[in-house]
Amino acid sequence: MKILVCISHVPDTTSKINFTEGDTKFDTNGVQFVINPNDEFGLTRAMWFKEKQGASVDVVNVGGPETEPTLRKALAIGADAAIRVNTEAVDGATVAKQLAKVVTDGGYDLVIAGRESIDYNGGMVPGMLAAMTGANFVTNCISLEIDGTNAKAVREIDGGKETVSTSLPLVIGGQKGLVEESDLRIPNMRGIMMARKKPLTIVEPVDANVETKSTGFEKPAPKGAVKLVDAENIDELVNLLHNEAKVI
């Protein structure tokens, strides 16, 4: 079984976010980048298939040279090879088209992507990728078992869970629950050294029309000052909640 894990290069959630050029560009200065958490759950599950079922695992990213340390980390975790599509990840449709070419050329049986990335939270790429490659698709996936060409997946739905039986080729949008957080792997020294010898192939992008464009960014408004009310002054508290906060 050939598995391809899609890796997004995203800012760490503890990073301070700023914008430049009139709030039209994301400022990467001083920002620490990591593997998208939803993708990391998927990569860990792929490693289980590699170790238990003898699957081969490749990772792929659409982006510039700045994303290569993130791909190298995925190799250090245990992936066999990495692919970087040498173009900026402008929007979901463009990324999906680039990934579809990689999937088709590589003949992958299973593609594991994150349900969404934590930077733009579009949640579009896995579904579009499945449509472009003619694969079955399960999103919000929290469990995945493969037996030959048959697959059994569990996904979150409103109010509960749904179990789905399907077959390969398959694209999933994984998330927390696909593996336990305690199962996530931190690269050790041996993995880091081996990652340096593993292939990282750079491929040129296919032509793709950019369907959307970000025209500006805006930070959330700062929180207002806190008003403290004496515990004995219930009338003032009720007045503030009613006339100022307007919640009662």
Partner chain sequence: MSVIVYTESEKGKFKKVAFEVVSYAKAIADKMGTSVTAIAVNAENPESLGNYGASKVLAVNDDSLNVFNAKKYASAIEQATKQENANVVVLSSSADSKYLAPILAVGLEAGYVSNVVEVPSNTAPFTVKRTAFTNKAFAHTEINTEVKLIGLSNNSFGLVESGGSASVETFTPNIPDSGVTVESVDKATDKVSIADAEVVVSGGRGLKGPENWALIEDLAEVLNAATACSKPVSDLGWRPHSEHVGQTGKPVASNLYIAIGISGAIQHLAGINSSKVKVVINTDPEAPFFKAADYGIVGDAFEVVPVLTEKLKAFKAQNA
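Having seen the form predicted on its own, the form predicted in complex with its partner chain:
A single chain, with no partners or molecules, comes next.
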């Protein structure tokens, strides 16, 4: 089985978000970038398939040279080879178009992407990629088993979960649950040394129309001070929620 894990390169969750150039560009100053958490779960599950069922695992990112340390980290965790499509990730559709080419050229059976990137929360790329390549698609995936070309997946839905059967070729949007938090792999010294020797191939992008474009950003208005209610006077809280906030 040939597995491709899509890796989105995102600001660390503790990052403060600021903008520059008249609020038109994300300010990367002082921001640390990491593998998108949803993709970490997917990558660890891919390693499980490799070790238990026999599979090759490649990772891919659509982005500039600045994303290479993130791809190297994925290699250090255990992926066999990395691909970087050398273009800026402008929107979900352009990224999906680039990935579709990689998937078709590489003949991958299973594509593991994340449910969403935690920076932009688009939740677009995996579904678009599946539609573009004609693969089956399951998102919010919290469990995945593969048997030959048959697949069984569990998807989180509003208020519960659902079990589905499907088949390869398949794209999933994965998340926590695919593996447990405690099973996530972190690179060790040996992995980091080996990653230096693994191939990281740079491919040039295909033409893609830009369908959506963010022209400006703003931060939420600063919040007013909290109204403190005395722990001995809970009637006051009920009163405020009813008469002032009007939420009960």
